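For reference, the chain that follows is the form predicted on its own, supplied as C-alpha cells.
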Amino acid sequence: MALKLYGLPMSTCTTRVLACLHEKGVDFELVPVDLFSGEHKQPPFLSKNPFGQIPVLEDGDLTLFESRAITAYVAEKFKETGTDLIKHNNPKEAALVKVWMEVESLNFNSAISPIVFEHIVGPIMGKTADQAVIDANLEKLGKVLDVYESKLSITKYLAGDFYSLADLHHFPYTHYFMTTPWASLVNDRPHVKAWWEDISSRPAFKKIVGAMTFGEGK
C-alpha cells in the first residue's frame, strides 16, 4: 500500500516531507488538502491531525504529522532505500545529523518563517506586512547564517561532507527566502551560497519546486 501525503505542493511543512520521500524514491499518493475553504479545520481532516495542519502521513494504520517527525519515520524505514539521510550506519554522523537538524528547528526557523510570513503569505491573506517584525528576524536571520558560514568553511553541509535530513529540512523556507529582497544575507556568505546552490539543484526538489507557488490556483 503507498503512503498518502495530506497537503499541498506550496506549504513549507509538506515541501519538506515531499523532498525526503522523492530522495527516497518512494511510492506515495499526495492528497490535496483545501486550506482556502478550510477543509483542514474540519472534522474528517481533524481525525487526522487534532491541530489542524497539514502534512499528515499515513502509512497503512499509521497517522502521522509534524513534518519533521515524518521526514524522521520515512528516512528511518527506508533507509536501505535512495539516499541515506540519517547516517544509520554511524552513530557519531548521525547524532551530528540530529544536532543539526535542532538547529534547522529551533535557531533558522524560528528566523526565517517570521520573514517569509510577512513579506508573501500575510499580503496573500490580506494583510500588510510589519516591516519591524521582518527586520528583527533578518537580524536573527544574519547571526544564525554567520555560524553557518563558519561551519559550512569546514564541511561541505551542515552535519558534516555529507547531506542529510539537516540540510534537506531548510530547503523550503529558503526556497521562498531567496525570491525577497533580503536574498543577500544568503548569497553574501560565499559557503552559504553554495551550499543553498548546491541542495536547491537536486533532483529531488526539481521535481517539486515548480509547484510551490502561493497565491495560484485557488
Second form
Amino acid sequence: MALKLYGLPMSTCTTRVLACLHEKGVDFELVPVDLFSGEHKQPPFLSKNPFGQIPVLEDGDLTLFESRAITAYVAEKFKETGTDLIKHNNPKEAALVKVWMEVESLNFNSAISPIVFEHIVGPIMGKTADQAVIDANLEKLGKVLDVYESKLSITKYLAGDFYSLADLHHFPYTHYFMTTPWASLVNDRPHVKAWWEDISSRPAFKKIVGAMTFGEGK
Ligand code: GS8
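With the form predicted on its own done, generate the form predicted in complex with S-Hydroxy-Glutathione in the same format.
First the chain shown before, then all remaining chains and molecules of the complex.
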C-alpha cells in the first residue's frame, strides 16, 4: 500500500517530506488538507496530529507527524533505494548528519522561519509584517550563515562531502527566503551560495518547486 502524505504542495513542512520521498523514489499519495477552511483543526485530522498541523504521513497502521521525523523514517525504511540520505553504513557520518539536522532545526529554522512568516505568510492572512521581528531574525540568520560559510568552505555539504537529510531539510524555507529582499544573506556568502545552487538544482526539488507558490499572489 502506498504511503499517504497529508499536506499541501506549497507548504514548507510538506515540501520537506515531498523532497525526501522524491529523493528515495518512493510511491506515495498526497492527500490535500484544506487549511483555509480549518480542516486541520477538526477531529478527523486531529486524530492524526493532535497539534493540528500538516504534514502527516500514514504508512499502513503507522501515523507520523513532524516533518523531520517523517523524513528520518522514510530515509531509514527505504535506505536501500534512491539517495542514501542518512549514511546508514557509516556511524560517524550518520552522527554528523544528525548534528547538522539539529543545527537546521534549532539554529537555522528558528531564525529563517519568522522572516518568511512575517514577509510572506502574515500578509496573506491580512497581517502587517513586523519589521522589528524581521530585523532581529536577519541578524540571527546572518550569524548562522557565517558558521555555514566556514563549514562549507571545508566540505561540499553540511555533514561532509555527501548530500544528506541535513542539506535537504533546508530546502523549503531557503526557497521562500530567496524570494524576499534579503536573499543577499545567501548570495553574499560564496560557499553558502554555491551550496544553495547545488541543492536547489536537484531533480527532487525541481519536481516540487513549481507548486511552491505561497505569497506569489499577494
Ligand atoms: C511544523 C508543522 C507546521 O508548522 C513540522 O512538521 O515540521 N514542526 C512541524 N505546519 C504548518 C504548515 S508549514 O507550511 C501548519 O500546519 N500550519 C497550520 C497551523 O498551525 O494552524
